[in-house]
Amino acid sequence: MAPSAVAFDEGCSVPEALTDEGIDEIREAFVQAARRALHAGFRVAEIHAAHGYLLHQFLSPLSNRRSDRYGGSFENRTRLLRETVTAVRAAWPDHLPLLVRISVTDWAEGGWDTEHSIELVRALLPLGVDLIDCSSAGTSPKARIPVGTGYQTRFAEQIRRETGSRTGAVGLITSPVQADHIIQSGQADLVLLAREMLRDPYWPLRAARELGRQTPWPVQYLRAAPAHTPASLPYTAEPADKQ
């Protein structure tokens, strides 16, 4: 299913266009999705309209091609999104965020880009998103992307400035020094990590060691924390085979 019935790219299949009655279906999935996201205890969720995903995908004008109250103007295109956000936010308690993802760019021609980002963050954030979380790409197999280190940084820091939302930096952030300066130079309000922390899933402790920090340990690894305390404890162990 799709917006309309436009493959990716040569040898791709044709998705369906959905109908009205699909994107009504869509919407009501997403609301109870963060239903049950709550009743799991999570304590904060995001709405995916990146990386090519359906949402993303009705945003940009290379992917949508509908002519009715879904496609065509940006007000159109940016309807679902904005509808999607006004039902999870009245399902979603108002003390817990509700963070946004997308992507900046399409880094394509003719597609999605940052003004258009810019305009969509400003109608999202009476809607009663939290923060935006700003990544790229994802509609377009020919887009030309500049990857390096922090290359989508300066997204979050372009929309946290002339939008007035908090925003989350992604993409190839790998060091500690390196997210602390994101923070501190206020290019952005959180710094978000994956691939980092699936090659370290002790990247947070490694990170308060560098940065002289104290941060608290999980209770279920307690038992491996130098003096071993319920208190936060900096992460200056030595290695477990010579305590």
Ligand SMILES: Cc1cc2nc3c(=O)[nH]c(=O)nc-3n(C[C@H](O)[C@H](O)[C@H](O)COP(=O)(O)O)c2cc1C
Contents of the next structure:
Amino acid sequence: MAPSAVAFDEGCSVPEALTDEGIDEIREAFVQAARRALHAGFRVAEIHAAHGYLLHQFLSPLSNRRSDRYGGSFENRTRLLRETVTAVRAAWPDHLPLLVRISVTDWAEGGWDTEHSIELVRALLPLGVDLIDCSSAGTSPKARIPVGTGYQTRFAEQIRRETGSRTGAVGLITSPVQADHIIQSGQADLVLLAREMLRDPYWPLRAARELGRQTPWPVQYLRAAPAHTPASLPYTAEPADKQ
Ligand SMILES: Cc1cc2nc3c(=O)[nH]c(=O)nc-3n(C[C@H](O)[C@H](O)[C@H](O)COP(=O)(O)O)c2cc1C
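Moving on from the form predicted alone, please list the structure of the form predicted in complex with the named molecule.
Below: every chain and molecule of the assembly, starting with the one above.
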């Protein structure tokens, strides 16, 4: 399923264009997923509208060729994401953060770009989004991406500066000093790591030590921790609003 019957690339299968009914089901599926996440004990939810996933496909003119109220104009292409954010926000407790991950640019001619993202974020903030997680790419095989250390951080900085939104930086951020600099210099409010956390699952503990800060440890690890280390809060499956 996709906004339009457009294959990602030559040789890729051609998706089926979603009907109105299918779109309603997708929106509802996001709400149900948020409810399950809350029940499972998660305290932060992120709506994924990046990396060529469905919501991003609706945003990008490269993948969205619809002529109904979900395609064509900027307002129409952003409609499904705005509706999904509104519906999830209503199901997700007010005091818990709701993030949205976007691809700030498609890195491809005729695609979604930084200016579109700035306009989108301005429309998302009043709907109760707490932070925009700024990534890039995913809709085009022709994307030319200048991959390098912290190569997407400038998007987090720009979106933060131009919209006033809190932002998250992600992409080839590996060292504690680098991550700390991004926060301290006001480029982003949050740093997200993926591959470095796979290489070193204890990264947050190492970062705290290297930066001379204290961070809570899981209670079962405390015997190995430096003296006076606080314990992290115990996991609970109860939704926070019932605690
Ligand atoms: C094993 C693996 C799984 C990933 N799964 C997702 C995913 O489900 N959603 C997503 O937005 N990004 C996913 N990513 C991308 C990361 O979130 C991140 O954007 C990307 O790896 C760049 O950050 P890094 O340089 O810290 O790895 C994944 C990355 C890896 C390595």
